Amino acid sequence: MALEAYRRDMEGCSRCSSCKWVPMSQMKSHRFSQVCPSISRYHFHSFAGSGKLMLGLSLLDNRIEMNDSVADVAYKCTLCGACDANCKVYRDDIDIAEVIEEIRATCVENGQFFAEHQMMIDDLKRENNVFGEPKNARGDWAEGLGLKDANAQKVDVLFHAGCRFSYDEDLLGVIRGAATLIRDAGVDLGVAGKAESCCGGRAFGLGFRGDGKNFAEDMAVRVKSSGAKVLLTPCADCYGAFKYAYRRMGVDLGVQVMHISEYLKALAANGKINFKNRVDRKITYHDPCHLGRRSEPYAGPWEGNKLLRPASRKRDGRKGVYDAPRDLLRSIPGIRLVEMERIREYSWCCGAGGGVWEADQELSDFAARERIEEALTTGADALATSCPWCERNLRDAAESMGAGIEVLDVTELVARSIKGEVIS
């Protein structure tokens, strides 16, 4: 949809600044009351959700020209959706996140974006991943695990690792352990190996709609040819793309999409996995934006007054995946789960999304360090999450701060309880 289709959203903003703050009913302290990394870092209204609505309206009405300054505001944003979820506590006729996506698409149409993003798109086209790593090495992480080749054999479940898990050597044990858990539960599991490509979600989020759709359509073909009934991913970024961005791009995968936390919870409920060993840790959990508020399926465009939309056609961030990771943690003997102040749809972003990690390391680090500081106030000795992008950024922040808190994937803790050892 073009930016013009969101004119009513932009004109309807009352500049109440609810997009900047955790709702009053959920606020527990002044220290952790802010929810938008961009406005918290840059302290100028244009960087808030409301400011971007004004920016988009000004573009439509030719009060400003598309230039570097517009792109600077549009891309110094993690596209975490916190502004959207918090605005919708008070207003449900404004879709801020979709407006930001349309502003970015307009930026790309006019050649206004960061050089780092062009490099990422070039890497995607050349090597099918956002890092520019060799595409022939994409499936190396699964070497020796005995997983089925989904390119040659039909499978019930297609396991999509994603770019970060496929190439981040520090997270190799996490992805291998996760796949091993599923395999050992007797699931007919397959991987595409070096034929797997990026989901295309980052290209879509940056406004490169054509490139995003190319990768989405490629993914749909791969899923169909595998015969899979379930597309399973341990990456929240990919999960959010499959559930939301694909529908916005008009691509139907035709299968059930599940995050690994949902799948492991189902296996536990069916007695296929058992938490046998104690893991005596005090854990706090970080909600990945693309597993939570950004994973709600796109419900389609709405013509006319959005106040008349039924609840089923609204995305307010509340229907994301929040309980499955927490239920897994609570199922593990010995784990004590303690919550941070900003959780679920009101969670603070890790800073790795929206192209910020690639192009604005200062903002990315700022967001991650803020989250580590919040985690430390809980007294937890480890911070668990369900996304490799969050894990990477939060690990780096914790290490640079000398925070003394371990950052883990939930599947690592599950594996420790089931297997009694760290799988590598």
Contents of the next structure:
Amino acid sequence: MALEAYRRDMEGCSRCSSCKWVPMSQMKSHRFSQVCPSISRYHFHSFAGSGKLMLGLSLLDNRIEMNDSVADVAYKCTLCGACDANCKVYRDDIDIAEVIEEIRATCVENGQFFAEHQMMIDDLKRENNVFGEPKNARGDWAEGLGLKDANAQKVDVLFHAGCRFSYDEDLLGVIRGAATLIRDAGVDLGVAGKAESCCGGRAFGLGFRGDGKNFAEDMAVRVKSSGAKVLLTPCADCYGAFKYAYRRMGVDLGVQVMHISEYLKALAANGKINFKNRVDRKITYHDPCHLGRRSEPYAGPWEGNKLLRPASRKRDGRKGVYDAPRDLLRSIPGIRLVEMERIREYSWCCGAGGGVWEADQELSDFAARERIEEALTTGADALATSCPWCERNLRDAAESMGAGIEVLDVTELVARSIKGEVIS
Amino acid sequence: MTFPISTKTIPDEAVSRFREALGDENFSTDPVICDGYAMQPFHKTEPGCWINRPLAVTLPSSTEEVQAIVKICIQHGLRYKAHSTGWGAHGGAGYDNVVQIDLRRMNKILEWDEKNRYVVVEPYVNCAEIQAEAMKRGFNIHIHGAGSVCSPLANATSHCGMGWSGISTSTSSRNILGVEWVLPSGEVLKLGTCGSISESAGSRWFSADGPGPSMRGIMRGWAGADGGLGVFTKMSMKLFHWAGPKETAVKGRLQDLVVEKPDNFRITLCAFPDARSYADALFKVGEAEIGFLQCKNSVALMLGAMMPRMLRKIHASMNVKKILDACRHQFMFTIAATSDLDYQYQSQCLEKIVDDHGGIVLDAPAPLHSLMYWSFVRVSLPPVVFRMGGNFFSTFGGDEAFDNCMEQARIGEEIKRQFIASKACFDDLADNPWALIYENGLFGHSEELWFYDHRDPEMGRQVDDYAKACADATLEHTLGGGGFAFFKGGEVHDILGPAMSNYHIWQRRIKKALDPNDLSDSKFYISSD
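Output the form predicted together with its partner chain next; the form predicted alone has already been displayed.
Whole complex next, starting from this chain.
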């Protein structure tokens, strides 16, 4: 789909500004009423979801030229989808997030993007990961865990760690603990080790469509050859790519895709894991955008007038994964779950997505610190999440703020309850 | 249709001064940024969605910075236009030499005075934010019909707005208790609460205008100047008693809302056999001084807004249309009681009045409580009117005695049927979509909304014709205030004025006295000559 295909979406904006705030019905305070990090930081309307619709239309109508400023607006955005979900409280015929993706693709076609993103794409092509780390080290995290090699053996469940979990040493304990939980539940689990590569979601989100599709197709081949029935990932970013971006790119994985929170919940329901030990913590939960609203499956393009598009074909964010991680937390004896104001499909983004963490550290920090401040108002002593990117960014923000709040992965808390100790 | 882009530029010296006053980050002449203020399809009578692109965009954070912007504009002969939350063409540049003042950095709630029942806010605070904070203190506010996504300051100082709670909280212009106003000269004028400076003594004016002659008529008149008379930077607004809980647990967002209705709230639909009994009953309801919320939301509007595809299908069935037509004469009525006795009293009054007029009181069934309670209290529904066709426009809405409002509705229906036939708008059964009384029936309000798709060239072309037909009817049938015909600005004032005490002459004099060079963008107000 080219930008032109979204002309009616862009022309249809009524500029009501619902894209800037949490849903009016859900507004609980003046302090935490905003939902879009980009407009909250940069203020000019162009940075809002509505403004980006205008940006795209302005390009199409040749009112502005493709230049650095266009890229600046297009990429100073975490592509978190909050604008899209909140617009759709009212509108059936506007897909803001898809428009932003198309603007970015147009930027790339015209060579207008940030240098940091080019570096990331170069790293990706060279080392199969977004950090430029050696591809041979990708599977090191699983060393000694005795997981099956999915390249050599058939498996029921293929475990995809993702770039962040594969290379972030601070999160090594999280990923090892998560895989161990699944293994110990008796699941026929395998990993691709150094053959695993990036899901390609970042490339797609930045507008590098060809590169994104290459990685997606490579992933599909790997999944098929593993014989897996389930593709399991602890990374929300990868999950969102599998569920949404792959379908946008026309790549069918042909297996069930599950986030680890969904899988652990299913294991608990089947009695395969038991929460034996108390974890006496007051926890608040941060919804990763790519596990929540951005993971809602893509139903395909709608030909014709979107005013006539049935609600079932509208991605309004509600069909993301919100309950599984919360249900897990509630299942753990001793945990008291307290919610922040901005949750579920109107959650505030951590600031790590959409290429912002790589290229606009200021916006990334701004978003993360805002989230930490919101978490602190709940009185929680820890903030749990289900995405390594969120975890990294929020941990860094909490530390730099001296906030005194621990940032954890939900699986860490699950592991503590099951094993009674931190697994590393 | 693409709107022509101005070839005018802003003088280098002015750019330097803006940057100096605001900082580089808060000023831009970049077309990429400025075009973010050039698309306003709502309340636009010309086809297409683009309006004038401002020459520059400014982001002031204080009254002093707003003053600086206005003074730079005066010095360089530039027009300026401020907007708050910025919804609608009336918030954008009306001409090709305008500096847009985006007030979104002025977003603070400055002061709560619970004893004297007012709150002082900056321009960018929206109604939902204030209401959420007010409820924690046991108060509520008036929320105008555009809904809680909008700025109450913008609506009350510069526009007009009647909300669902008008029966108990009046209309936005009557909720102003003071303003801080950057005049077109660049000077600051403070009125009412905002004008009394004895903060340290702990006393402030809590009347609308403070001592001396009232400036409210000059400041906003009936419909507001829509940015044509300077910039409002603070407003003190009324707080009302809130009979509901301080915090409300809400699940969902709009159509999927789950909220528990408090026991002291009664939500009803009152239906009548004909227009006369409906109107007479509303008069009596007003006289009885009961009720928290009252409004007619036409069945077709609700269907069109919530289930637009279904409404289109209904048009295929004449019988279903007839059934819906039979539901025209109804209004929603909500009681928010402060005691059991109050609940009984208000309920019995309502039941007797409705019964006396041959109507019936239907209590909203529990499944509808969430939507009918919280959506109307929070006023979170309004943007849903874009669902049916992507856009809407409004005419009439001149606040008058309710009899006159009923006449507006009757004539509005006739006009709308013609435009439905010519495919200028979607078929909403031509039922008057929105009508209410406020101040316990002292005034009524009736708006004739029509729903269209501005992306459809034929519909877009007829918007102006439709608005003009309604303005003409206002004159021909003596329907009172010009209402939303005012979206045509001076052109309409000059047509309506002679029939209404020549108000347009006074308006023009005010404009000339305050803004002799016509720099405060008056596209939606009136020019000085």
